[in-house]
Every structure is written in C-alpha cells, then in structure tokens.
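As structure tokens, one chain now follows by itself in the form predicted alone.
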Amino acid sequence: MPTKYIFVTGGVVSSLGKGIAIASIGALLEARGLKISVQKLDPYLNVDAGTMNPFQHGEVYVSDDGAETDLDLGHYERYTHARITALSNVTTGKIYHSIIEKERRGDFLGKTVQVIPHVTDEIKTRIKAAAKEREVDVAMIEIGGTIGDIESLPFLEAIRQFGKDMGRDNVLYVHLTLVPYIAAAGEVKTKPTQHSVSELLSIGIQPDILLCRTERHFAKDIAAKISLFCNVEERAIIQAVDVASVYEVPTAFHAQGLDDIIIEKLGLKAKKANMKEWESIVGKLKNPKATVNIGIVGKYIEIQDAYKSIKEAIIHGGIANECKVKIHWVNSEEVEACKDKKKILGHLDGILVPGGFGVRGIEGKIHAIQYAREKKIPFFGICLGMQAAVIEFARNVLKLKNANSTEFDQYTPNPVISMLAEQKMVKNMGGTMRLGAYPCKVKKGTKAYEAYNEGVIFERHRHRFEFNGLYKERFETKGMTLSGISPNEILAEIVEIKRHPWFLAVQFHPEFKSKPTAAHPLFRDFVKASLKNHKVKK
C-alpha cells in the first residue's frame, strides 16, 4: 500500500495548537497500530530555528542527527514514536537557499527559476523525502503560518499539487480553525471558520476535515451549519474544545471518531484502537496522589514557549510519581537583586535552572543554585544550569577567586567553564554548537546512575563551552562527582554533589526525550526527591 498524506492548516487565527492537533492524531493513528511520521513546513526565510531570539520564537528543539528545529516538533516525539531529523522541518530559508545553489551551478540549464514549478516542486521533493526516510503508512505534514499569509503561499500551492500528484484517495486535508464564544451576545460564531474555508478553497484546497477550536461545546445545528457552509461532512466536524492538559487531547479526538474517519478517508487498513495508555496519563492528572512545588529560575520566563519541552517533562515527572507538579517561574534577574533569596525561593520544594545563552541573569541563576545547595533543596541543572552550578561551587567551595565561563568574563583568573576546542575557529553562528546526540559514560553508585540504570546513554548537546578539565581534581576532592563524561574522558557530561539529596546537573538536554507516557529517568528522579522534600517540610 502507497504511503498516505495528511496536511494540516490552520486559519484565522496563529496558536491554535496545529502542533498538539498533529500530534494527537499521530497518537491515535499509532495506537491504531499504524507507523506515521512527522514533518512541519515553515514559512520564515531563517535556515532553521537556531539563531531565533527566543522570545520572539520560543525554544529551539534539537534532534539526535542536529538539526535545529520549531519547537511543535517536539510535541510531534513527546506524543509519538516519529523520529525527528533534518528532513523533518523544512523552511523556506532551506528551500530557496537549495534553489539558488542549483542555479548556481547550473541544474536548471539557463531556465528562468520561478515559484512555480521549481519552488513547489522543491517543496514536494522533501516531503516525499521525510515519507520515505522510514518507509511509514502515514506521512503527516503541519504547515506552518495562517491561511492568508503571504509567505505560506509556496507551501499551499505545492500541497496542492501534491493531492493532484498523488491521488486524492492518497492525500487528507485537515484543517484547523477558530469557532469563537462572544461572551457579550452569547453565542457561538461560524463566520470565521467559514472565510478561512473560503480563502483554503481560493487556492484549490478543500479540506476533508475541520477542527474546530473553541471555548466550550458547540450544538448539534452550529456543526451543522459550518457542514452546509464549508462543504465538510457533519461528521468530519471535529471540536476540539478548550482542556485542562493538552495531554486530553488524544482521547477527546478518538471520543469524536477522527481516528475511525481519517482511516475511512484514506481507505487503510488499521487494528482496533488501543487507548489505555492515553487514558492511564489522563487519569493521573486529574486524579494526583500529591502536590509538589518546582521552581524554573531563568531569564526568558516572560515566554514560557522558551521553556517549552522542559515544562513538559516536569509534567511527565509528575505523571510517574503521580502528583500535580505547579511550577512556579522565576525571574533569575529578580533573584539576583533580592538580598532575602528565602522570599523568593523557600517556599520551593525543588529548584530547576535551565540553559540559555548570554550574562544577563547568570549571577541569578548563581544565587539560586547556592541557596539550593545550601539548603538541602533539590536541584536540577541543564546545559547552561550545569555550568552555573559549577561556577557556584568553585566560588564558594572551593574559594577560587572570580571563578567564571569565558562566556561571561574572558579575562577570569579562574575559567572553570571553558569554549570546547573545536569551536574556537567557529565564525557563523547558526548550526555550529555541539548539536544533536552524543554518548556518555556513567559511573556507577552515583544518583545519575541510579536513574539511568545503564553504564552508557546518548543525550542530546547544544552548547559552544565545557567543563574546564584542568579542575577536575579539585572539584572531586571537594564533594562534586563527574557522574557522566564522554568516552573519551575529555568533556563532562553529568555532575552532581555526594553530600546533598538530589544535586545533579547535565550539560546536555534531557528534556528532548522525555515522553508523558515515558517520562525520562532524571526529571522522575528529581521531582520524586523533590516530593520526599515537600513531605519533608511538611
């Protein structure tokens, strides 16, 4: 059987959840036994993701090969089995920077380059790649942007040749729209959904299935109505109402039937669905056995976007040790300025410092780490975490004067935190870091191990600066463990302190394969201390 296509759009509005809308029906096709993959199109002229200011974009996701992507990808892994890769995100920076390079060398044979057919046609290249890289039933691609945008145009068109190309038993067209509640009037409100149907159909696209955000429940005769009015089977009509976790999001559309209709649509061949798994996530967070208070302290909060996959993976830490995780966010500047950090940071029972680039906020994130550590808090660092947590320890256990990263003071008489080597030459700044998956090795009887359970793991990088090993010694004399380091003993991996309850920090990013259904081993391990702590101080 041809692999099938599903396209997913979204209209009137941006952040509707096309992202989650994908990922839960990539999660119902699976549990139909199905093997899919995942592919976002986006419309921005940048290469990739990865020199976007994450406030304006939020976080930068990482794939094991290093490609640095959109970050609905990482609800395209979190809820599926998809493998995420280069060819998974495509923008229109890589498509015409591809274009341009034939031209240059002459593929096109002295022919005027145009949109159409050498863009679309570019376009329609990759997304039958990323299909055949795992040879999947299901090939499902988000595009990224709102119907009507000008920069979407080129994806548009390019889909729709594809239905034409591969047969329209081959291609499913889903489209994600906004069905608003006028509190004022009280009532439900058709006509956006139906102008964004209309400008889908201007460019020739006719969707097979509409999903409906809203507020609440809608009736019978407003379903009905966008039927009549868009051209859309009432039961194809899908809503997808408002939810307390997006986690919701599989069961309420297998509720409705969309499994059964787009199985129907594209004429496959599927097992019955099984949903336990779903339902057993969704149980424990409506029904949590305790309350744990984590705090995030960074210096991006104003966007939580920016933290996105970690939030998340707090959650998954809270679904194994079935409890409600509220996390509360911290403005790293604000610690730094508070002279009273218990005013800000006692009531935590678990204290998180995340990555990020640049000095502003880092004698924060400094501060909460030695209050952590001086208090007996569970602590948990990441990427930028890690290094904070080692200039915190040189500088107050160790006593070493100034001690820094030659990120933040190139000058420091103590440069514990140090650029890798290879990246001393390195010019440009997008896809040049230490990207994707790497091993590291972990040494037994320490808590990283206890967590793992394995003596070598593969964990995902995107860092320029190191570990300094020249103080390797020293910091192990004094109480701080290298726990993991690659398997050349050249770059520390995983550090952590032997005489606290839960002290660990990583230079990589654990929290790009951690899963609601399997949360990764060391969120569970550190909300599971930080939950001993809260039992503790009660």
The other form holds:
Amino acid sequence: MPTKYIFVTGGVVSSLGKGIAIASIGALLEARGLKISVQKLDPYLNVDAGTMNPFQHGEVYVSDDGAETDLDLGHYERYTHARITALSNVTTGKIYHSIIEKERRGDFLGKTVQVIPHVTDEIKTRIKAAAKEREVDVAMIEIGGTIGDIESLPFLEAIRQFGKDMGRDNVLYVHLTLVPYIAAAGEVKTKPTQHSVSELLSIGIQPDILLCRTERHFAKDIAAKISLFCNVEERAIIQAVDVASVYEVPTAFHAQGLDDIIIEKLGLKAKKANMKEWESIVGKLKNPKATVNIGIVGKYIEIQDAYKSIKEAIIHGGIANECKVKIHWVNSEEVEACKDKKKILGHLDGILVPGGFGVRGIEGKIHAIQYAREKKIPFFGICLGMQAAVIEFARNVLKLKNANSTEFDQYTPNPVISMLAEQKMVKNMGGTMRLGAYPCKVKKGTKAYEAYNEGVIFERHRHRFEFNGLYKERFETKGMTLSGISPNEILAEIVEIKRHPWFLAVQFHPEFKSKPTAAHPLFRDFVKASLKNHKVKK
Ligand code: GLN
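What I would like now is the form predicted in complex with glutamine (GLN), since the data block earlier showed the form predicted alone; can you produce it?
Then the entire complex follows, led off by the chain already shown.
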C-alpha cells in the first residue's frame, strides 16, 4: 500500500492547538495499528528554531539527532511513536538556504529560479523524504501559521500540487478552524470558518475534514450549515470542544468517529481501535488520589510555553503517581529580591530549576536551590538548573569564593562550570551547541540508577557549558556524587546529593523523552519524592 498523506492547515486565528490536534490524530491512527510520521512546515525565515527567543516562540524542542525544532514537534513525540529527526521540521529559511546553495553551484543550468516550481518542488521533496525515512502508512504534515498569511502561500501551493501529483485517494486535507460563541448574541458563529475555507478554496484546496475548535458543543444544525457552505460532509465536521486536559483529545476525537472517517477516506486497512492506554490516562487525570505542589523557578515564566516539555513531563510524573500536580511558576528574580525565602518557596513540595541562557535571574535560581538543599525539599535541576546546583554547592558547601560559570563571570577564580573545549572555536550561534542524544553511564547505588534501572542511558543535550572536571574530587568528598558520566568519563551528566531525600540534577533534557503513557523515570521519581514530602508536611 502506498504511503498516504494528511495535510493539516489552520484557519481564523493562531493558537488553536493545531499541534495537539495533529498529535491526537496520530495517536488515534496508531491505536488502529498504523505506522505514522509527523512533520511540520514552518513559514518563517529562520533556518531552525534554535536561534529564536523563548519569549517569542516558546521552547526549542531537540530531537535525538540534534535538530532544534518547533515545540509542536514535542507534542508529536509525546502522543505518538513517530520519530522526530532533522527532516521533521522544514522552514522557509531551510528551503531557501538549499535553493540558493544549488543556484550558486550552477545546478539550475541557467534557468530562472522561481517560487513555482523550484521552491514548491523543494518543499514536496522534503515531504516525501520525511515519509520515506521510516516507510510509514500515513505521513502527517502540519502547515504552520494561519490561512491568509502571505508567507505560507508557497507551502499551500506545494501541498495543493502534492494532492494532484499523488492522486486525491492518497491525500487528505484537514482544516482546523474556530467556531466562536458570541455571548451577547447567545450564538455560535460559522462565518469565520466559511471565510477561512473559501480562502483555502481560492488556493485550490478543498478540505475533507474540518476540526472545529469550540468552547461548547454546538447543535446539529450548525454542523449542517458549516457542511453546506464549506462543501464538507456533515459527519466530517468534528467538534474539538475545550477539554480540561490536552490528553483527553484523542478519546474525544475517537468518540466522534474521526479515525473511521480518515481510514475510510484514505482507503486504509486498519485494526479495531485500542484506546485502553488513553482511557487509562484520562481516568487517572480525572481521579487523582492526592495533590502535590511543584515550583518551577525560572526567568521565562510569563511565557509558559518556554517550559512546555518540562510542564508536560511533570504532569506525566503526576499520572504515574496517580496524583494531581499543581505547578507554581516562580520568578527567579523575585526569589533573589525576597529576603524571606520561605515566603516565596515555603509552600512547595518540590522545586525544579529548568534550563536557560544568560545571567539574568541566575542568582535567584541559586538561592532557590540552596533553600531546597538545606530544607531537604526534593529538587530537580535541568541543564542550567544543574549548573546552578553545582555553583550553589561550590559556594556554600565547598566554600569556594565567587564560584561561578564562565557564562556569567569570565574571570571567576573558581570556574566550576566552564565552556566545552570544542565550543571555544565556535563563532556562529545557530546549530553549534552540544546537541542531540549522547550516551551516559549511570552509577549503581545512586538515585539516578534507582530511577533508570539501567547502566547506560541516552539523553538529549543542548548547551555550551559543562561541569569542570578539575573540581570532581572536592565535590564527591563533600557529598555531591557524579552519578552519571559520559562513556569517556570526562563529562558529568548527572549529579546528586546523597544525604538528601531527593536532590538530583542533569546536564541533559530528560523532559524531551517523557510521555503521558510512560513518564520519564526521573520526573516520575521527582514527583514521587515531592508527594512523600507533601505527606510529611501535612
Ligand atoms: N546556558 C547554559 C549552557 O549553554 C545552559 C543551557 C540550557 O539550559 N539549555 O550550557
């Protein structure tokens, strides 16, 4: 059977949750026994998301092979078994970069290089390459942005052509739209959807399925109206009603028969749906046995998307421990300014310090870590969070004056965190950090080993700085163990404090490998320890 393609576009407004919708469709297709891939086409000009500020664009999601991608790709890996690789996130920047390189080499043999066909061909080639990488039954492709954006036009033209090239039996167009409820009129409105679909039609794309985001369920006559005006079968008007948890979306779509419609329209052969796992997750989310309070101490807290995967991984830890996790966003600069740390941190059962760049807010993170260490509150440090934990320990336990990372103080007398040797030559910012999955040896008899129960693990990295091995012995003598190290025994990947209920910090990003169906072992154990602390406090 040839690979089938599903293209998903978004209409009316942004932030309707296209990534979650696609991830959920992917989960449904997998529940029917199909093998899928997911790819995102982003119309912006950056070559990748790696150089983008989290304030503007949220977290940068990193794949095993070291691609720095849009955060939607995190949803795809969380909900499905699709593998994200360098081929999974295409941007206009990437497309033009390669076309201009080809033009300079003379590959176009004197032709005028144009959007149609050169840019559209380049896009189509990349769509096929991503699907071919794993020989999937269904390749799903998200088009970033909203219909009507100037910059997404070449992508829409490419996917229109794709339908013609492959035959309409092999391609499905899904459009995510908004059906708003207007309180003053007491009505839901279909006009924005009609406009968005007519815009798509003017490009030559007839959607097959509409996913209608709506605050509340709408009546059959509304679906009939949308069907009539948009030329979409009434059963293919799916209501994507707001839900308490994003993990309810797969079961909500399944309840409306979305998987059957897709399978029928694409002529796929599939098994009966096995929704057990998703039903069990929803059950656990809805019936927690306890509540635990976890604080995330960071500097991008106004933009929670900056910590998307961490937030989700904590929720997964909650699912694994059958408890509700209440996340408290703590501004690290406020921790620094506040004299009475108890006031700002005292209500927390567990403290997590996430990754980050730059000096702003770093001292607050260090103070929060000192509080967690001294008051025996479970602590989990990630990337910069580990570096801050090392600095804190150096200053307050080893009494190394002005210990710091050379990222924040180039002339510190005690550079306990310093730049990786290979980083010293690097001039370009884009794609030059230590990126992607690396092996790490885990020491037996440690909390890390207890969590992983494995001697060698693979975790994803994204950083330039590193624990300075010259200080190793001093740290270990005073009780901070290097429980995870690189195979050549040079790089410290996990540190922990023995005499503490749960104090562990990692140089990598475990959050990228956590799933609702399988919480990452470190997040699972961190939430477990926090829950224990919660019960003790009560
Ligand atoms: N700024 C630190 C480094 O580059 C930490 C990076 C991170 O937290 N991702 O090493």
